[in-house]
Amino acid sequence: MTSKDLVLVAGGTGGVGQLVVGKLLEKGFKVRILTRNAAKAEEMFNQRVEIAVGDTRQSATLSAAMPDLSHIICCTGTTAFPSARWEFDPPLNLIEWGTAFVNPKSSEAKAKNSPARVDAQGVSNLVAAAPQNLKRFVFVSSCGILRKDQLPFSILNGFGVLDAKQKGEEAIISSGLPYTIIRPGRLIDGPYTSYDLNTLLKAKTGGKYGVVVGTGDRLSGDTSRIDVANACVECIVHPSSSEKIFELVNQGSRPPVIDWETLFSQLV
């Protein structure tokens, strides 16, 4: 890391992406927040950071949010299952909230904020505008993005998030930039609502596990939201992530010390 790194997070104000915020703002990063609702992230982060307004679903919108930028850290996402989230316009009733659930494809075409549209064409979107020399793009996947005819993926994947989200890895991986892929589990640990930013600067997991990494999709279990966070910012401080695409779980006894240099060497 220099004096000079910026770091742009996407889906700065979600549950994932503010942890992220507070990691960077932690570590010394200069930090620039993505976002489509500027007064929040305004509020959130205490004017600590830059703030582009943009919408990776509208790729016009981006290019504002690129100067100067030495990551990416992507952190978008909706429901893996129609929710007011999706947007829906207009606003479904009753029977198409049923419709929806029997027919994916006719809530998808109502839908704003469904994972086609946030983590296939946004994420798509996002890679085609970052930086060409840019030093990292990090982007938050899932567990059983390869184990997709397998329960529970094959429920999880029912709206298509995981066909979604595996488009958006097939993005960054074909784009030439250098990458890290993190796929954790099911997410749990806080925040679910927005905390301030003296919260964020002390955030802990409050399990008690250890966190596990591992390639080619075998891993399953639950991931804290804070180890996530840990994860993608541990990322750009060590090289030897890069070009990585690992499961991140919790499991086993939680040492004092998470040692990232140890867990990505051990990736191949």
Ligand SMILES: NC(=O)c1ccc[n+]([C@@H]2O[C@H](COP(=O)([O-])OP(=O)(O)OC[C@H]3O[C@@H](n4cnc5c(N)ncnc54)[C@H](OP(=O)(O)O)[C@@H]3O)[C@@H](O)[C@H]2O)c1
Contents of the next structure:
Amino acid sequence: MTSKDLVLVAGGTGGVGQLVVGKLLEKGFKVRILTRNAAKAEEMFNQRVEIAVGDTRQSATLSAAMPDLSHIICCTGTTAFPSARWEFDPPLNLIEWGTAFVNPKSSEAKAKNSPARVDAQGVSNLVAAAPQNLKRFVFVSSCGILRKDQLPFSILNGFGVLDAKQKGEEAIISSGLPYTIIRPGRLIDGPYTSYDLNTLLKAKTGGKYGVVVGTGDRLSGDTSRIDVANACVECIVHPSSSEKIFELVNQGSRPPVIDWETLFSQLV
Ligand SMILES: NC(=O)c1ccc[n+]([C@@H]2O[C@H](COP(=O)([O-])OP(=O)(O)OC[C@H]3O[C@@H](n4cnc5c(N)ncnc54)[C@H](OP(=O)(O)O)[C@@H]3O)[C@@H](O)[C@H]2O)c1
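Show the form predicted in complex with the ligand, please, because up to now only the form predicted on its own has appeared in this conversation.
Next comes the full complex, this chain leading.
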């Protein structure tokens, strides 16, 4: 890292994104966040970051976020299943909400911020807008990309979230930019931004579990948002994580210090 390193966090107002921003500032990076909501970002980060207003679905809004960047960390996302975050336009009535859950194709067609728009098209747009001399593009993807025909991933992919994440991954890999792709399991610990059971129960790991990484999409389990954020930031300071795609879950007991260099180096 140099004093000139400036990291763009796309989705910096999200659960993982907020933690990424905090970790980057702690390590002395300059941070710019890409957000659709400047007021929310200003309140959240109290002038400690630069704010670029943009929407990954709209390529023309991204160029203003790109000058002088050294790295991009992309933590954008939406819900796997239809929700208000899909931004139905016009908003759905009660009957349409019912049919949205049984007919993935019709709900997708009416949604403005579905996984296909955010995780596939949005990520491709961000890749296309990225500076050619970028040091690293880090992407928060998901476990299950290569197991879409197996439970529970076949259910998770009912509305195409894993298909969309895979398209995002492919855009990054084929771009020629240096990259790291992190595939977490089901997110646990706050900030609680999902609409799932872990969020409902405010499930916590208590910081007791170790970090396990693997390749080939074979690991499953819960992953603390804190460790996803730690991995995003640690991988830009460890060259051994470049051009790596790995799952990240919490298992076993946590050592006093997580040795990220060893974790990244063991990935093949
Ligand atoms: N939940 C899980 O169990 C799970 C499992 C594996 C992987 N993941 C992935 O982990 C990542 C982080 O999850 P999270 O729960 O921390 O996410 P989150 O809280 O839902 O945050 C998503 C972020 O994406 C931004 N965003 C959404 N649409 C956008 C658009 N069109 N243009 C620009 N920004 C946009 C949101 O900003 P706004 O404030 O503007 O909406 C928000 O900052 C996501 O990529 C998610 O898919 C989640």
